[in-house]
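A lone chain, given as structure tokens: the form predicted on its own.
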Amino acid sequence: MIVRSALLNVMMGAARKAARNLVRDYGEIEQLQVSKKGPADFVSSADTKAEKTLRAELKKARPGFGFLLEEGGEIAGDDKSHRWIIDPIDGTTNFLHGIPNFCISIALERDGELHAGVIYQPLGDEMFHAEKGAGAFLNEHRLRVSARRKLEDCVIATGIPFLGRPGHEVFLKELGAVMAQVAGVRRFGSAALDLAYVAAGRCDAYWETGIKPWDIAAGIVLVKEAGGYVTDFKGGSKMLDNGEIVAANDHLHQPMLKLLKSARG
């Protein structure tokens, strides 16, 4: 049995205390109250009641932690070294067609730099939490990134930009360079989710751009902590600041990275 600290225990009972209501909604999703706050980009009050449900646990627990929030956005706290932030549905569009693909996720930044992660996925009772330092676990098994190195044999995650989002023809010439040289390519509709799958192995890497921190911080943490590579299309630290991420194990990172730059001339 794994020995968590006190601070991924309060993160991870935020996150199942959340996803109560969240599953009751899924379960009844033709009643759910729905309005939209851009094109395909729907905000739901399953959304709005999750954030608030993880918000007063947190703050409970952590009183002078500030806050990133999807939809709250930025709140400053009294301690100014830590802040946590926050995606209450991650894979909203799918929550609300009734596709079970969406997840709760919670980072926490320290000093500046992201410290622990938890993804966590209801339907399935699939909890991924790490912490810097200590590893990268579902629930009670350690995980580790794939040990593949030749593209050809591996599944890569992505995200495709829809209606009203920018970078249409570049992301297509992105995937055609992609696709010709890998096993094959996915779209879960959840960048939290595709990065806790390249953790746990089940997809080799993972690339996306225009993508929010709240999305991308704990995954990028649970990555890290399965022994991957997280870094921008520069190869950079700048994901959060840029939007662009790029995932997966020390032998594909590289390759990804090329064949993105190749893609993008």
Second form
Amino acid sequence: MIVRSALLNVMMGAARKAARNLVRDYGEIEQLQVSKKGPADFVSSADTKAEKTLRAELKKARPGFGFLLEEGGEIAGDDKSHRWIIDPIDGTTNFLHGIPNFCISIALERDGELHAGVIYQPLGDEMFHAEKGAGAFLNEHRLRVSARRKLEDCVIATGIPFLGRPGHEVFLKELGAVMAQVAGVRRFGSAALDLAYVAAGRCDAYWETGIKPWDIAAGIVLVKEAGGYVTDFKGGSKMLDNGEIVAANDHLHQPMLKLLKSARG
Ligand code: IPD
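May I ask for the structure of the form predicted in complex with D-MYO-inositol-1-phosphate now, the form predicted on its own having been displayed?
Starting with the chain above, the whole complex follows.
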């Protein structure tokens, strides 16, 4: 049995508690798909409810910590060196359409550095968790990024910009370059789970632009603790600031950066 820190236990406990309502709400979606009004309002209320639960649970355990919340924005705490970064539902479009690939994502930032991450996929009861220096896990199992070295053997995850998002042309260039070199490209619809899958070696790499801190903060800790590399497109560490991310195992990270750079021109 693995021994987890009190901090991870707090994060996992909060995720499980918020997930209970989320799963119940997800069960209602099928009914709502066929109603005239559609499920959009219902989903945004599920999102807000989950965020409220997460905030209350984490505040109870660590009263001084600040928050960066997808719905509620930035909330300063008395303790200036700690901040929770939370997405109550990552994969909201999936949730809305009754597609079961969504999760809760919670990260802890300590003195400006990402310190711990929990990504919980409630329908599959998959609890991905990692803390700096202590490794990455899926439930009780230690995670390690894939060992594949050749792009031709690899499955790569990505996020596709959609209506109202910029960067369609550039994305098509990136996709064109990547798809010509790899075994498969996947768009699962949850950036947090894409990163968890890289940490678990299910996918060999993941890239996206225009992504928000709450979508990727926990996943970054997971990939790094599973032995992978995560950077922005320039190879730097400003992913949370510039919304660019490339995550991969140690063999593929540089080739992916090179490929994306040449595709963008
Ligand atoms: C979205 C998902 C998706 C990614 C989008 C994000 P949300 O987050 O992570 O995979 O491609 O860029 O906005 O809206 O479901 O929390």
